[in-house]
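Quick heads-up: it's one chain on its own, the form predicted on its own, in structure tokens.
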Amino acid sequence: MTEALPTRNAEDWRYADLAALAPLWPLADAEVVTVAAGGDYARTIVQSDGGVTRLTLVLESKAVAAVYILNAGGTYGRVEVDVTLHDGADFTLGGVQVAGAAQTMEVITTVTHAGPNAASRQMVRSVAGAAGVVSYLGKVRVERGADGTDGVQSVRAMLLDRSGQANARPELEIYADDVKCAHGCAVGELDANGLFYLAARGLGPAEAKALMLQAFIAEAFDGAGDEENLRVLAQARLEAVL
């Protein structure tokens, strides 16, 4: 039997463009990658044509993994990352989303700390232009016995137009003691004083906005092997939605 298309009653699909999802349904199984004990893994995901990308990572003892995402193309773009960390593993995620008119972009993450002394860092920066929708739904789960966990989520979104929409749901689910877990979330607009400052120094409105947005997203790609290329691609997309 074909799996039914989700509805907005399903938490992970609450903000999805279900009409755009329908031709893609049912989704292919996620790619599964196991990083061996002490191993190192890096992955860059550039979603420029729409569609759904699904990645499942299992980090064995003291493994290190980093995933960088640029989600910025097509009518509907969704990137799902599911990570399980065992003893002493380390995970970094840096993501940027850009949505213009009639576009919906989503990043969905589930990070499970299954062993002690593991660390995870997630930073997602999203930009919504006129009638664009950007969403981040992220859960950090700390299982029993995963003492010494250090988990951080930093989620920020910028609205370029009042018709844009930004949704965020950073979530912590903790069943262990002696852990450090934090999340922060903010949605705002470009700073008017900053734009005035740049205009006073001869920059046009579009150029000033592009410069401020470049600074806004830049840190999400820190440490990526192809950091410069990611920033160039993101900046081109940002300029297209200004």
Contents of the next structure:
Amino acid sequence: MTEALPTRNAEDWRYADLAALAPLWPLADAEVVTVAAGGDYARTIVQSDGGVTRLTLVLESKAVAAVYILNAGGTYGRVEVDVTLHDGADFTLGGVQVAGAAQTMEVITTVTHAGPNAASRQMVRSVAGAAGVVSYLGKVRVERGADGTDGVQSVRAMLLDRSGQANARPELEIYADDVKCAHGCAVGELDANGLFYLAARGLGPAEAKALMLQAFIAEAFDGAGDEENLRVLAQARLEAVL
Amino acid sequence: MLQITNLSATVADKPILKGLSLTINAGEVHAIMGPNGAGKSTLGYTLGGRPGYEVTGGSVAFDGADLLALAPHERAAAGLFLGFQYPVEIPGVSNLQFLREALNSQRRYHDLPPLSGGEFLKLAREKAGLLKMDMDMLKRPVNVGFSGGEKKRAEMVQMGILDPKLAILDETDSGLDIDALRICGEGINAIMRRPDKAVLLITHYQRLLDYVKPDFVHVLAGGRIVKSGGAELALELEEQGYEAVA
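Having seen the form predicted on its own, could you give me the form predicted in complex with its partner chain?
So here's everything in the complex, that chain up top.
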């Protein structure tokens, strides 16, 4: 029997485009990558024509991994990243998603600190143009005994039009005592003060918005091997939804 | 160059400017002083076209054209430069990228070809030099991590690069130490003290006027110009206060 299509009651699929998901169902299993103790891993996911990408990472002791995501193409794009960190492992995630009219983009992360002294940093910047939907669901789970955990989630979304929609749900689930976890979440519009500043220097409305969006996503790709390429691809998508 | 006639403006429905008139000719430096809440910054923002500053009466002609009919970026392209009291930080966008785009946008408005990267860098280096600002600063994101004084110097570098006809400088002297004040003052003179340009300084204090000598000083109170005079008026105000003089 094939697995039933999720409904909106399923938390992980609450904001998904279920009609667009149906033809993709059932989904293939996640790609599983185990990074050996002390190893290094980097991955860039550019989702440019829709679909679901699922990646599961297991970071063994003192392994270091970085995942960069640009989720911006097709009517429905979903990127799921599930990471388990063991003793002293280090995980960085930088994500940008952009949705214009009739697009639903979502990034779902589950970061489990299974061993002590591991660090995770996640930064997701989402931009919704007119009638676009962007969602980020991110859970950080710190298991019993995972003391010395350092987990950071920085989640921000920008609405370019009142008809856009941004959903954000950063979650912390902590079962250890000696833990440093921070999460920040904000949904907003382009800063009117900044736009006027740029206009006062001669930039037209579209140019000013494009620069403000460049600033908005600036940090997400910091440290990526193909940082410049990612920025250029993201900027092109941003300018397309303005 | 600039002719403000009977200008009235509101912010959030509250009348701030109440029939202000002022004429600035090419080659002149004017200073507007006045107590807090008099409408000094409102005048700058209204002339710059900031959203939320609504003109309810009067007119403003800039080089003979109706300034108020132009969008903010068109006013900039027409040659108006508004120096901000609090310049905005823009992370992830370098000063050089920002200024090159701004300058080329203004050039496009006048059907001029964009400056090449090399031409632009040469210009930027020259203007940064005038303000004794290191080129490395211009490679950094716009105003991010700049001290108050560095932000104001960066504003003056922007002014040098964009080469406006009229600069309205809103409290450019605030937050400046003595050396930075002198450097900014000298920068304003070098860039704007020319027969075809004009400056409107909005300030609380006499000290910037020691470096940039105004031809005219006006006192703004209650949304109108209540007194005008020469450079000596600023000294009188400094000694006796607004209430005694205006």
